[in-house]
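A lone chain, given as structure tokens: the form predicted on its own.
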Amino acid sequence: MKTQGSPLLAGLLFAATSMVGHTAEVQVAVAANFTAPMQKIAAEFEKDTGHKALLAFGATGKFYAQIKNGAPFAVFLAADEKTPATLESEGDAVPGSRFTYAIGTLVLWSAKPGFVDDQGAVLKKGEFQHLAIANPKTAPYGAEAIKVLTRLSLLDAIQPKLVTGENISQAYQFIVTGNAELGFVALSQVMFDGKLSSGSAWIVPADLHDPIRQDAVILAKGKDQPAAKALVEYIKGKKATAIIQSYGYNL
């Protein structure tokens, strides 16, 4: 005697199946300032699509170079505009998938409440030993802070105080250690909802730095990925756009 299996259990197994073929992992380069967003982002694009991203984080200019030497990307989240636009004309991303996905804001931040005024004063009095950024060779947000002292007139005097982080996510690790009292970083480090996580802080005047836009592009890698096309309009969704904005970034 035959017995027949229920349809519903036999649908359910199909639409299990089909999820699991359906479902991949892809490779992401991302900027070190985009850290804790992207963190989130990707457990909601996880439990959303069952797809996984697998992220990797630094300097916009190191992804650069391992991007040129063959890295296994195929979504590059970077600090800034240019190098991805620059990936682009070299043949190097899928044309027309750039996009910009944030635009990043420079404070000054020091773990020490009080140390650092709402008006970045500070600077000027130079009582302190040592000032951390990222390296402005390859971190885009190391070479605003740059561009900041020198329209203050105060890079001068504060070059032999700088203490120079791989990348921001260093820059940042150097001030909560105590290696150097205050440093530039990204509001995304440290506000969350509009508040200071801790410490005092000023958050730079954009006229004082060239604006901060960071896009994201599909790399040649990911071209014919549904995973990586995936994250991609993942990233312009509400869910995504709402962590985005949670964390100091302008849309």
Given for the second form:
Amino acid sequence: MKTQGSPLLAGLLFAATSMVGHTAEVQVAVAANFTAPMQKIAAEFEKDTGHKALLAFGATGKFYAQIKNGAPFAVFLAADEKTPATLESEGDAVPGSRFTYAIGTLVLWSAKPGFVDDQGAVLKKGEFQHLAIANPKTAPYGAEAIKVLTRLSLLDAIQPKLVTGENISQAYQFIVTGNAELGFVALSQVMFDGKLSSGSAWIVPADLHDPIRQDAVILAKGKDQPAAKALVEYIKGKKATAIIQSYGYNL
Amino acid sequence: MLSAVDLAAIWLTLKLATVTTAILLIVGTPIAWWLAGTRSRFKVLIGALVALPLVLPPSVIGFYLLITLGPHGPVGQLTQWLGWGILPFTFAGLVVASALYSLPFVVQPLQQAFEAIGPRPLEVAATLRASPWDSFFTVVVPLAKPGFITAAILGFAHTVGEFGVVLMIGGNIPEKTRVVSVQIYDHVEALEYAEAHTLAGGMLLFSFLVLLALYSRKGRNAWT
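Given the form predicted on its own, state the structure of the form predicted together with the partner chain.
Every component of the complex follows; first up is the chain already shown.
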């Protein structure tokens, strides 16, 4: 389908296709670190297929609890591989629909330029009041941040300075408002088109934590929804892959 | 039954509610007194400002507090200049947020109590040469005592029941900003339903008993 042509025509076409019922809405639970790329992908997906993806963003552990309690999501893009696997083994996801859509990178980031050095020595110096992370109990990026501090033998020293965001977006927001001088976030939150958007960052070496493989899965509620299947295929496609990589994810 | 972190959250919540209620009684009394007696055209304006936390979502209050108290906000600049650092993620920050959030719950019952007394007892006291301060403490305070008790109970209970604002500016730090409501949320999110049940059940019982006490008082004394 061509995307050029007058917006009016495109609008009419979209309205017409909606009316004959070829398009549908699909409810998607998205790990908070994947917020920005997923918004772009959903917009392209709607343009190309007419299906509309309704996105909810949050911590992976929180979505797990919601899905176990009957949340109406059809597709789940988690921040780890464990949660989708658990859902599948517990019968809450479509068997065989799991796949890795992104491999995330953890960064130590500050909104202040020059605050974080490229070796992460700022952590050892400890000249800061607050370090923000996502809730390690529910957010995989938070759990990985704790692993990094543990492997650097800095957890005990930094523990009193830790402030915990409900999910990685809140951790980012604590840092961006300057209330926390620095914190661990996802590279995708601070990077676009291969460049750091602002501030200063240390990309945490891969040997300091486990690789953050982020898996997606079609949930039991989405089993008979063609739009859910279409979205998953779309995420695997070239266009979505390019968007995902532009935010610093590996694939 | 209750873990150490749960007990710490309960203790912190009680401390926060006590400090906040004490501050609100001190700050709220003159505001309520002024609102009860004034004929100023600003009465409506101040009354509406005080009532704002009743209708604003906690996300709005939390968002503005995070910005205002943060290092680039006006209050944050002031506290840093004073050498106190910034208020978010601290107990003091939660006190400021709670005082703002529970303000109408203290001011409104006090204002109603003062209005119910009316100017007459004070005029009588004045003819007996009582100074304004003297008559306030010997005449108004005893007469408005039920209003003070209602205000204190509501201010305390509402602070204990606070969640959204704390979630947004607290940073979930054990023993400093992790109050009971946040701890319950954490338990629920992590599917720790047994722990969540203990705390949530306790909260339910506490809130019910507080309201029961309040309404049985009201049954005897009408609103004030």
